[in-house]
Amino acid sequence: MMNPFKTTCQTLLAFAVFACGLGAASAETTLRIVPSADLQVLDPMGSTADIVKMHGFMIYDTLYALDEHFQPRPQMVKDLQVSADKMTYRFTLRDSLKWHDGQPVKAEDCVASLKRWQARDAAGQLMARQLKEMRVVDDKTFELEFKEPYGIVLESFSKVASNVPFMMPKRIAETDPFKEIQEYVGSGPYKFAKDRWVPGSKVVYEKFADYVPRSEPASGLAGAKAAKFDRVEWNIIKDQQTALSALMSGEIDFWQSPSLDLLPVIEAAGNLTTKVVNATGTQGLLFFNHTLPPFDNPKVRQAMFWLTNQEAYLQAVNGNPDYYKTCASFFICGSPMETDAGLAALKAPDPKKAKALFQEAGWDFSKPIVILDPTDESIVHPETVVTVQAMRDIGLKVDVQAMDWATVLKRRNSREPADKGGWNLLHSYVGGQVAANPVWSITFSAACEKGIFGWPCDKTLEDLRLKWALADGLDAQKAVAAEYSGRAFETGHHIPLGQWNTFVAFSNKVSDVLVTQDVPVFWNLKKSD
């Protein structure tokens, strides 16, 4: 028969052993993170998801990187020589760069990596079209020769929107760009511990002892990448309340994406700190299906601009004026390309004018307009609710079709009529870097069926995108951005719904968290005992 006293003693003893084990393990420093999502794809060219980008920054390095003021700074590059005609760029790599397998980083690796990136990324494809040749000069040096002066070489190499041009060994970079790589060897500050990876639960990175950080101080994604932990663990905790409790109890150190309604609890906890690491923010978007009535008519698309009250969207999505701001600009406010050209409607919404434009266009108000509503998406769903109400307020008939986000992702590519599996309107949001200029993302494309879902089709806008890429200097780029903005309103490309910031929360023991203007990174920061 079981002796209760004996059993209790055995259990207590086991707890003691466990506690001793913890003490022994603490000799190895570990940073425990709760990221915003599960890491599903390990190939940084295989997905544009933020979590894949974060994984990329853990294990790979880039030729250039953006500092916290949006300026490209050399990262793997030691020296750059640009020819007088600005057609040839010669890059020399830093000394002591090594891959995680111990091999030296060579110029041929970088050229192969850039080729793979150019096959997948919108900015990379644009660069490839302007390139005459990309050649290896020697082990440390490679050159890019353009057909005409190309203004955004360093900006492209340091971009963080969509696919980031991470460098990988030639043998891996030569994988078909549309097939996933099978080896995860980078030259960044941490190594991916594949044998410890539990998909959906835990991702583990180990310090790369041979990484040599730059000598400049860390700034944004640029400067010294000092890995201060032996191990960084990403714990995938889907439930917000559980993540909060784990952070409060000290089981985790850093939480990437607390929801805003938990802010008062976090601030009251006393042992936690919050910080906005992506000051650029996130931008809400409304997309039209340009191929179906009523939004095949630019007048109706413009009507929706007059119906857009950004404050209402921001209240619904975020709700805290300290963390959001209205922004009458296609390009995220606070970035160099911010411009309100052509966007008077967003500053002074006028539902009556919107209704009049629908009537002028001859739209039959009794016909339903199909809006896709992903009820499981915490940002897109409230955006949808606001649009639906605004449209109903002016007498439009709206068919709100509730579904999950994965279904929206599939359905938004459907070009069928709205009542046969297609759609008229849908919402989304993008990171500020995606909305930083007209080139980085397919969001701003107007290339008809080759462009973004909704299939906006306008040669002028496409020409302006190229013109922006070729513009010489910031002022010239700003002028083209304003031109693009005016034309984007005329054509009713899409509607920016305002912007907001999210914050990260971490233990008071953690310090030196970097402001990156994009995803958080886990070098440089440290943790006290």
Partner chain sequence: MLAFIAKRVLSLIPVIVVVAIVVFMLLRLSPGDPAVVIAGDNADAAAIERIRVSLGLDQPLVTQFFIWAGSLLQGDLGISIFSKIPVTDLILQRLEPTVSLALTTLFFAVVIAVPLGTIAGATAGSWLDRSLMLVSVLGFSIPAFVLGYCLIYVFSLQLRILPVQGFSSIRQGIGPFLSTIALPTMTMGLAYLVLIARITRASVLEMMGEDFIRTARAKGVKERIVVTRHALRNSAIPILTVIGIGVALLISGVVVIETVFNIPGVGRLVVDAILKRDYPVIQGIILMFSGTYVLINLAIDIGYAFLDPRVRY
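Next, report the structure of the form predicted alone; the form predicted together with its partner chain has already been given.
This part shows the chain on its own.
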């Protein structure tokens, strides 16, 4: 366990540089955040990383949003009419919606945004398969007409799993879904100050004066989104001791991802508060590149399940049994879809069986397997260390390539060979709500080049995801989830590494921190003098 009071000269220097670089913004009108990672991808369709989703929620709005009880609530929508046959949905936008460039939000913007989202997102792709037509009725009204009743329309529009269906102007939304947008104009409570953005150091958002919050109280990600600060700054501090010092001294107001080791120190500080904003927890993940050897072979992907000791991962990532638990389920334990179908390997790891499967697949143990290791990421790096050791223990040669998390988020999209900028294995994590069923998250996609990085490709899994979306009732959905789980092991889709809870820390001067059951958001927060 680290010593929270140990401060090196390097840490002191880093803190001094950080403090000097805070800028001249007034503390009374500025909220200063230390996020979990650096922001380098600005297109919310360009990455599934939490930091990109958090950026999206700062500047964009959504048609619907989930409240703290996981119920979809209208956000940009004023009125919804559903036809008697439940095949046509007519949405009318609420008044006073404006883009950050001053133009009114129109129905054509929303239709274009939904089309771009449907091309990239797993749930969007399923919806598109059932959609007969999406059409603009007038400036404030648009319709979705389905081939048959599709009962999870509002749940899809309010999903928090990346990619979130954020709305953007038509001219921007018409950008190729697989290319980066070049303008970052939303209609949310804050504007992205691109001219103040310093990659690796600072991200700045400014209050959008023309944003009109909903009248309902804030709840989860729904309701009123009131911008209480003229400016919100994300200060990128990768060193935990530096972030702790900045929080304790009042140089920052909110820290997204403190290490659990620091919890006693934070609680004893007297001027700080901790809070769990996502009680559904976090799930660790191991992803394969399905397009390159050795993980283009399902037998090798299955081998890694037998090599996975969830307890080892959880000890490395979290270390406190009160905050973690093993979970032999693709879907977060405690959710209705939890199932261990097909996952006997996660309950009883067997390294000898794992090695035998590599050998049966004909893998040459002298060839290197490339694993991307973000040494600055407090969850993914420990996950990587555990996997590397387990693979080396059975005689595999591993090429561990160290880099920062922002670089991993870009490189994981590479389709190049592993020795030319590609990769074989990488790790990540998702919020528990994201991993609650086979539809919401692109994590569960098997849509080949249109799906998640690593590009798993299996029509059966995609059909099961649609089958779940169309299932009538909870029992039917559970049965499909079990089918999906069994097939996902057969194909070696990805590996769940267990689950844990995390907390945020903030100054006692900060209040009204929302429980979102996902990433933290920074509207409605207040800060006293």
